[in-house]
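What follows is one chain in structure tokens, specifically the form predicted on its own.
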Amino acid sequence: MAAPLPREVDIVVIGAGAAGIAAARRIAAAGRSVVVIEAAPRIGGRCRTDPALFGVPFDRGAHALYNPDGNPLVKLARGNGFDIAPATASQKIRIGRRNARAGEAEDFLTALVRANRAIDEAARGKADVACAAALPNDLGDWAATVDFVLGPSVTGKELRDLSAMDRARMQERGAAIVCRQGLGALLTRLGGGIPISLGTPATRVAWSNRDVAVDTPAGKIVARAAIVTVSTHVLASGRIAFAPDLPKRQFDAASGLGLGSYDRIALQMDGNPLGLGRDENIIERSKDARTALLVANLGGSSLCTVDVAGKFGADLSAQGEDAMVAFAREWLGGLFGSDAVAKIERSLATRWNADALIGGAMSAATPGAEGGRRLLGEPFGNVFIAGEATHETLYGTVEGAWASGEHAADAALKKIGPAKPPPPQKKPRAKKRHAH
């Protein structure tokens, strides 16, 4: 810790990721006193900028914004120095060596039409069904590709594991841009003036309508309010304590919003021996569950990622990163031949599932479960839930988590309601002038 641990705040604020550091501006801009507390060395949560390795800034995680017209990060990342460009919308389909025709690329198109189009109506009936079950049985060699397109390549989990109502409520990411610097590096930026602890863990929160007590290795914080922003996955755990305990409601909500599994695989490839296009997507059409999208040359580089997701990708995650590693130079050796593997220079693969502070990507609501993100963002106590698990359109995105913080950060302002104006200074009695 760069300072002190302050025992007493307005507000604490648990986890350091887009939705605490947006908790925290927000309460700092009220003029309440406020401590963020963070498990982890770093800021950023699910985004982490690797700015070295391979000399061009790696996104680990988030490496997106959308619907860069409303986003507020946009703006803040433009207003602090941030390159913001468009990501390129050009996207392929890769059938074996060869690029999909025009004929089958319109097939694909017309497929995931219907598919999605089945999902929406599934979700307005009376009960909630996994988006799997709704999918029309004739998709015939689209069948896998829609599956992956839909399911694990935007939510980390497989249709049979969705819930078809939270899958329709998921506003459309239009218009995505990237940080040529990196989301990780703009959130630490954000983060600059806000009091942040790292490496200081919250092992136990108690709360009361009144008040709350955080507990930590550094020592314990009372505050009016506690603002909580750590994963589903780690709510769902039980590695934070909560004294009385997490109300049923909000742990139901948090277990059936399980995170998916979404790793990258990254790859630094001498020259551009795919030939492909800056920041161009790639996906196949594949047979089955083992496949992957590539999103080639980032940002005009020689960085090319194989990005993983769903059961596979969680399954070849807990192989390691050797196996991991291995799939991408197999999956990209098929598409477009082995001379491309043989420019491989420097490889790299996250596992966030295994990182034990978060526990995975981004969350996804298993059927029955839909209405979940709302019961999680309730508040109890003098408690506030936040977090992209908590926005019940924009989940999964960096901005859904930024606007949950200040959404929570504006009911927690509100529960405790204005700051005592301090007691009135009294004024110096005039000395007496004697006459002589």
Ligand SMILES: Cc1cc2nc3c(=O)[nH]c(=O)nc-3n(C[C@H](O)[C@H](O)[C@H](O)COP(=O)(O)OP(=O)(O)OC[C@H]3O[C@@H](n4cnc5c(N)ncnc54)[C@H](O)[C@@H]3O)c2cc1C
Contents of the next structure:
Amino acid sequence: MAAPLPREVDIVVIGAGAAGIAAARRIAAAGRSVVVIEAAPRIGGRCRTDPALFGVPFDRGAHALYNPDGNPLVKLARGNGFDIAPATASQKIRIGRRNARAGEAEDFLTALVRANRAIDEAARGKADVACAAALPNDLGDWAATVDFVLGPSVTGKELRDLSAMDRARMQERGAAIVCRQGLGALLTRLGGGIPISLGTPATRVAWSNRDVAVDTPAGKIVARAAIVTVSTHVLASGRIAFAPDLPKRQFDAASGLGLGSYDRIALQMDGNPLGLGRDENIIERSKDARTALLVANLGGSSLCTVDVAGKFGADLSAQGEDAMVAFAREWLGGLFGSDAVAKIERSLATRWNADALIGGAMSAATPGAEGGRRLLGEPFGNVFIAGEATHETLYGTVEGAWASGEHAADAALKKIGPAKPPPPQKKPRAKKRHAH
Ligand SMILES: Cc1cc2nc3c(=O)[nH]c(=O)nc-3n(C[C@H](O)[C@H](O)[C@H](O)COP(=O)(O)OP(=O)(O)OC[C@H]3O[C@@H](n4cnc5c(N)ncnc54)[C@H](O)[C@@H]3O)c2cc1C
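Having seen the form predicted on its own, I'd like the form predicted in complex with the ligand now, please.
Entire complex below, previous chain first.
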């Protein structure tokens, strides 16, 4: 609901991504006044659906929901009439122009299990180390693929740049669920009933233990509390001034939880020239980090994405969309032949690192920064930080962002206390009756 900026509310929420929408719904449900201020001209943040370009909705950001049994967004999607379906779990490994043989796929899985165990074991040590330092050094031909699968493809960062303790805490993602209309469209619907002021960046947050004042180009809002849901990149960039300063604990935590890089290169290829199934995932046995994840025939459509991530993905996206599409063509050509690639009719590449309001894909803790998620979520004065980065096990997901928003809303509501009962209404004085 587009809203003029109120001058005063109970709680102001900064950012209308998953965390901000979840927080605002919770506050509104508790009967308190709330406004969400969002710098972008749209709702959704890292959930953004392009409805028209390819004839089918395309999620530029988050695409899958996980943990269908416990994920509240799956229930909300169903309840709001969105089409929800499990994504096919099938994943194949290519070795050059052929599929990996059963024995090779088994070798890869063994390498993956060993690497995962080694990271878990390192995480039980006293000091945090980089995941890469924990890896067995005999992963042979599979070393680069294991790195990609455990690092960039889920966190946006290489294993050498990732905290083992933080990585070991990440909850198994479980079965993936996709939403035909797109997750950006879902968040837009879920934000429908709450007052949201779009194109309204917070520029300064003056805070104390009593109240908060947020400056925006459209005016100042005074509130009893604020929930800040911007990405760790935005928080650490200093683009929002805090007065007093953002406490050092939170600043250091946000800096240690910088965003990894993950982008999607979408290719429309009519006639299924790759000969793959619906939502099928393909990775390759790669020699180095110059690799990608293919997600084919999204939701049964003719749309495929070549996902690039980590340092390689970041360097590629810095070169621009043309270079990204050229890489996707070359990479796919190497795995499926140039005839298949000739069928690409339309393409688009996301560049999340270049989006100043986000600055990357998902938070990933650098070695030594493992405790940062808890610290980041600790309130200061009447300010509560939420967002995917503050969730200790579901970070980097929409579900984690949503849960963090609800959690921050509960904490803020508790802090401001119950609503003051309305002043008692004066009873109208009974008219004196005059005795006759
Ligand atoms: C390419 C990609 C693929 C992904 N895939 C998946 C997936 O398949 N499944 C999954 O679960 N997760 C996935 N994720 C992660 C998921 O998208 C995020 O974890 C989640 O959406 C983050 O939500 P959030 O509310 O924490 O932050 P955001 O969505 O970043 O919301 C923060 C909001 O704050 C706004 N903002 C910034 N500065 C200001 C300011 N000064 N004033 C006001 N507003 C401001 C921003 O515009 C933004 O809307 C993916 C992410 C990317 C980028």
